[in-house]
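One chain is shown next in structure tokens, namely the form predicted alone.
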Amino acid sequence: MKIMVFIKQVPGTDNVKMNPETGTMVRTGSNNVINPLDENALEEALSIKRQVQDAVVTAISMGPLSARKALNEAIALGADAGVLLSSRAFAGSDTIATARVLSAAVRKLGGADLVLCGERATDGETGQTGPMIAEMLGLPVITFVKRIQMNGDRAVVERMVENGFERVEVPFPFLATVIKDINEPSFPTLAGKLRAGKAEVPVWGPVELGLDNGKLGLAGSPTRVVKVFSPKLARNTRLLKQDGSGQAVRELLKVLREKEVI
């Protein structure tokens, strides 16, 4: 079975930064760690390789070289193989865009009996890309998956819904955006961090993918950011004192038509 994973370096919390010209976010501090949902994935996906016989699991990443770190930490946890894509060509790609080059990374590598993502990244909280990813792979998709269990050419997946959960049977291949509740990532062992030293991580771009440079980045994305501004805070406060005689609730009343918030 050949396990597919993706995963993203996202700003840590107190990292993020925009850039205000192209309306983009700044990806290439040190600070930068592993989508959390991702690593959620990540688990699941070597608890499936500990199920199945002859599992291989990949781990994909897009960005910057310094994203290598995060297919190093993949590896250091049990995936037995790391890509990362990085070019020039691919910033500032939007969630089509970026599907669009996960998608051709996972034709390249000969296609995934399943491909899992977390259900959104915290950086842009959309939740787009992995159905994107499956579309563009027509493969069947399950968003908000809290548990996935094995049954022979086929997996029985719970998803969370608003009133509860549902139980799907999907055969393979197929694409799943797990949530938080799936389990609990584990850390890397010695062994672990010493394969992964030594692991080979190869970077793609556009000639690798076969991908056209007008389809990726900024000129490919057709979803744009407007402007980007951090909001002023500013504060005209207004004492009414009740006094028994009605008259500031009459000026509440007031006030609060003149905003038309009644």
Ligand SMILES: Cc1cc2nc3c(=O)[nH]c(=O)nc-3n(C[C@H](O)[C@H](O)[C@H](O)COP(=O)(O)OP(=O)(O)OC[C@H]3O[C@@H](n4cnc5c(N)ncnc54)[C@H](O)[C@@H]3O)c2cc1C
Given for the second form:
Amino acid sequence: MKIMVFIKQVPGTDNVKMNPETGTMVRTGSNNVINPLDENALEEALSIKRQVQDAVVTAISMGPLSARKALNEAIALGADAGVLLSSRAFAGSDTIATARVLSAAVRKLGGADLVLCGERATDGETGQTGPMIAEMLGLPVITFVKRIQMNGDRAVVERMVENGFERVEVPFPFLATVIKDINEPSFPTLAGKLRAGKAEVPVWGPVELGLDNGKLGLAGSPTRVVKVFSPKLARNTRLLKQDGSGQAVRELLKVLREKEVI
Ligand SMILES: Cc1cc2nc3c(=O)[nH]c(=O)nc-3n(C[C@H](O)[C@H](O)[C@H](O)COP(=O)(O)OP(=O)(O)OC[C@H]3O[C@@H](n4cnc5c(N)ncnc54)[C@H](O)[C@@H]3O)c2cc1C
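What does the same protein look like in the form predicted together with this ligand, given that the last one was the form predicted alone?
All chains and molecules follow, beginning with the one already shown.
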């Protein structure tokens, strides 16, 4: 069974800063970590690997050469291999251009039985990349996954919904985006770290992936960011006391109408 896990390197959460002049995220700095939900995705892949025979887990990341560190960590945690997708041509990619590169890597690796992603990344936080990869690979996608149970050539998957969870049965191959509740990520072992130190992580660019430069990076990104800013939180609270007369409800409706909410 071929399991592929997408791992994004993100700034440590207390390290996310915005440039007030350009309105862009400051991505420099050494405090980069594996996106927390991607650690859950990897842990799930490793748990499935322990349950089925001949499973191979490959961690894949698109990012600068420094993202190799995230892949080494994934190998130290138990992944069999890592692939880094890195090229100047990828700079400025929006989610669709990112998904194009990530899905091309799965194709180059001969396809997957299971693709795992985090539900969202802590920096961009769109939650779009996983479903886009699934669409590009023609795979069914299950989002917000909190449990994957193996059942022969199928899996029984539980996904969070607003008021509880849904249980879905799905044949392989499919793509799942996972949430925090799915598991507790483990720590690397010394043996894992030694293996990671020796592992060769190939770096693939557009040529290796067979991708046209016009569909990559800024040129291949339909999204245009007009402005990015940190919102200022301001609350104006008014308390309407219920006294059984219905006055509070009337007042509330009046306020909502004034503000054109209803
Ligand atoms: C116009 C534009 C230009 C941009 N330019 C840049 C840029 O120059 N450099 C830059 O770093 N970002 C850039 N970004 C941000 C970049 O598009 C997003 O970081 C990326 O598309 C992933 O989106 P997200 O963070 O919302 O991930 P989400 O969709 O929230 O992530 C969900 C999951 O997808 C997987 N995933 C997402 N991205 C990756 C990845 N790179 N590698 C492996 N797995 C991944 C992970 O499993 C992750 O948990 C740009 C965005 C826009 C709109």
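Predicted model, so just to flag it, every value in this text is computed and none were measured. For clarity, a rigid core is taken as the largest C-alpha set superposing within 1.5 Å between two forms. Positions refer to the first chain, counted from 1.
Handout entry: Exceeds or equals 2 Å, Cα of R235 between these two forms, core fit
Key = It does shift by 2 Å or more.
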